[in-house]
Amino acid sequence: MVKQHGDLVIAGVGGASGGTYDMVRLDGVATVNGSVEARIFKGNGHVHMKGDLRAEELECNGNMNVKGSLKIGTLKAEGMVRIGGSLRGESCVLNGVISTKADCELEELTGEGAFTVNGLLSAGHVDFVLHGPGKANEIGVESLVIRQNNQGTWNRLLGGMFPKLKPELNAGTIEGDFIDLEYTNADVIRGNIVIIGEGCTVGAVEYRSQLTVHPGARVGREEKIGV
């Protein structure tokens, strides 16, 4: 048995109780069977967390499911995460695909691939590139910036799981300082400065200080607000 605060490392099949540690090291298959709360995680291969998660450093390649929430310093992922409560965090370096049932809190996302919010993805900067679906119900951001790429090995592979979704934003409502977007179906926009790119199609964009469309575009109706 580990003791509380000591490390624990699974290499190969296996399984271990939740529990606060130092060090978590899981490669291969497993499962930990409750809520962990530890200083430093690192997951390889296929990881299962039945409870929450907490930890300052995370880093994953591979598969991790965590059925409760995630809460995060930073977090590092090559593969696919999935997030049955919510995610909170400072930052997370994405390469791959991520997905929560409830809220997105981070102060910085980066990376590119696909993600899904099922709730309000609230950040301080977003800086992503869309190789398959990207979906939010609300966003609300200070800078906000989305591009497309349908070229290269992600869309490849997002192709053959999921041949039907295309590499582009969807959300209700966007709202942010500065928003850059590329290919985003969106309700509505509000920013200050809001620049709204190829393959966009909006239904209202309200905006303070400048407003961009670019003539392949789509949007409904166009307002400047006050300050």
Given for the second form:
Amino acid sequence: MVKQHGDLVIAGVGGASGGTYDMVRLDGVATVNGSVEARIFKGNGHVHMKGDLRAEELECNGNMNVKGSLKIGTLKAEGMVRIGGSLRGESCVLNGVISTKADCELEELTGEGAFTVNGLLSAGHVDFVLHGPGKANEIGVESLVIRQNNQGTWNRLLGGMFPKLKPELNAGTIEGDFIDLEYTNADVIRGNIVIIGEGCTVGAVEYRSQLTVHPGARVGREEKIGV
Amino acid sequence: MEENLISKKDLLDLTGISYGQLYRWKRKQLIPEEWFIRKSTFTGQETFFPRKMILARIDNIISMKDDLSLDELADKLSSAPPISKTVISGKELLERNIVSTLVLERFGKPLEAEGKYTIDEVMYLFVIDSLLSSGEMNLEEGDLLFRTLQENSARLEGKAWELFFIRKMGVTSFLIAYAPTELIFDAGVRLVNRITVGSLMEQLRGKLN
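Let's compare: the form predicted on its own is above, so bring in the form predicted together with the partner chain.
The complete assembly is shown below, putting the previous chain first.
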């Protein structure tokens, strides 16, 4: 294949103005002032993007900050990813913390850590292990599996001191075909098959075919809909 | 406006699709963002949809999804439709049952039966056809409406609009307004019909694809 665009490589401390590239590799501390489109984007260390980012393959280790929105094919992230706009893409594998200021639309979201979505989290499949807090205003999925990481003493202590750091999922409404939760606070859950595990506090559950509630969970109202 | 909306729950019951499918279709942009209307109800936040449009759209998606991938579907259905560039021959309009022979003969292009129609023109004919066939409008009024639409076609192009068909003391008027809109009439006015272009476009798309 003939390369249509050049590469952008920064090692150490540097900056760039943005543009379209074939491959972008940023190691160290890099600031990019404009929007970037790339086939492959790799960021290690501290990456600061002041515009939008579009990449087919995005890999980042360390800290990444995108002021605009992020559109990806696949995202592999270790560390912290902050997105000022929305996140759209196929799949995201996360080991760390991700936050978006707008909607998050993915086909696949798997990983461990914490996430914040200020908007709608819409996904095909979500499989997430919480080490820190998870937050989304709304969740709409085909399947959602939330697990809590086994808490160590330190974590437990921290969670006790700062309730905000508790590894729990907080959501307004959760809607999906298959919902399997642990340690989740939600106002309303609507689904086909709903499994409410330990430590959940849910205002109301509306389910179609199956509901399982762990004895250690609190559910305000249960309602079976349909036939 | 209330009766023109359908709640998400009712929609799923009615169409038999699941939450997952709905969200997936939204992600694939088969259902436009603007159709998701948030409202607070006594059970908290609920999402509503414009009833006619969403039902027609879901019908279209379900009937086509077996033959096409979702991405192909998205191209076909997207809100800025490639359809707007297509031209359709008069013959095809008849074959696909979009307009009746009567309407085509009276309002269609007189010169050639093989005349090509843009989607906007088809839309006008479709509107007139549906009003005539429901018996709400007579042919002279059809003339008036067709003229009005054609004269203003430049201003309507690519916009969402609504047609209000009213009668007062036996006198007919047509009002065209950019959607969404809400008009209030005096008591003597009878609103014969109200047509939203969006929902018609959905029906048209269904017939054309």
